[in-house]
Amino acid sequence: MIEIAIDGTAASGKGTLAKKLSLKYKFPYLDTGLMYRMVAYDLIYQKKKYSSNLELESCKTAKKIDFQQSENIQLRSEEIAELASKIASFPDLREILNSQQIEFAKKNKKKYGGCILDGRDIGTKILPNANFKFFINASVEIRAKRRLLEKNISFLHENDEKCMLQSLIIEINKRDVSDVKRKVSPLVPAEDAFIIDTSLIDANELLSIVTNIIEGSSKKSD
């Protein structure tokens, strides 16, 4: 049975890689970051974003959410991203979601022979014994440009585009600092992870590099 753990920074390409690997190897895939975004979305929708006990409300929300519905909800807004980053530092919330992620891996390894999870502590916390671990990164400027392209905004004046790009750089830097410096499960590469910089390669090139590692490796499945 195969476990593939993919960690990395925001907009580095880890999610796209995980989806492509899922299609290639027919293993179920879980975007663990979307779980935090779903909790954040529900807190905003229920007007509990400014609760005096946000951690408690986050935990209550996480226990009742059907995470299989994530594809039906728009979760990519900046407001949701900011709140998701904030609540991701809550130890009790991480414990709840971590247990669900581990259960996902166990169930799908047994049913499909493998699983793929991406996030920020998969190789270090969720799947410490994964057969393959990857840590995906890129320069902040490149990641900001990718985020800008994702917004698909037409007819932007050059000055407006520069301002928006600078704003995204600041936003991504802030997220990186938050992820790396949080006390619980900080964003760090696993010691045995393959570290890949995607600044100068596209999604297909990244997929080729990773599949060559997986298929050319001497590592054995369980």
Contents of the next structure:
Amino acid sequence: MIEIAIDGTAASGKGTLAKKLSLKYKFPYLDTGLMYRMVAYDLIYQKKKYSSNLELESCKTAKKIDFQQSENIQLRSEEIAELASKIASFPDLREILNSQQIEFAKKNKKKYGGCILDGRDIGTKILPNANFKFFINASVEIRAKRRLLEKNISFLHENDEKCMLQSLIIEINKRDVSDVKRKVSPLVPAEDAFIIDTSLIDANELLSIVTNIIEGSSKKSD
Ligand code: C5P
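Okay, that one was the form predicted on its own. Can I see the form predicted together with cytidine-5'-monophosphate (C5P) too?
Expanding to the full complex; the earlier chain stays at the top.
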């Protein structure tokens, strides 16, 4: 049974990699960042973003959410990302989400022979014995450009584009710092992770590097 753990910085390409690996190997995958985003989204919707006990509110909210993943474009906004990163520093909330992630892995390994999880602490905390661990990163400028492209804005004046890019760089940097510096489950590569910089490669090249590692390694162990 195969566990694949993918961690990395925001917009580094880890989510796309996880989806592509899931299609290739027919293992279900879980975008754990989306779980934090769903809690953040519900907090905003319930007008509890500024609650004086945000940790308690986020735990209550998380317990009510059905995390069957449905892609909702609003979950991808920077406002949601910022709040997701803030609440991700709450240990009690992490415990609630961690147990669901571990359960997902257990269930799908049994059912499909493997699973893929992506996030920030998958290789270090959720699947410490994963068969393969990858840590994906890229320069912040490249990541901001990718996020801008994802927004699919058909026409932007050159100055507006520069402005949006600059604010994305600031937002992504801020989130990196808070993810790396928090006390619980900070964003760090697992000691045994393959670290891959995607600044100069595209999603297909990344997939090919990763599948070579996976398949090369399984050949060795045959
Ligand atoms: O991956 P994504 O950008 O959707 O994650 C949103 C936020 O959720 C991250 O900035 C991070 O703070 C948090 N997160 C986390 N642990 C995970 C996945 C996401 O702390 N396993």
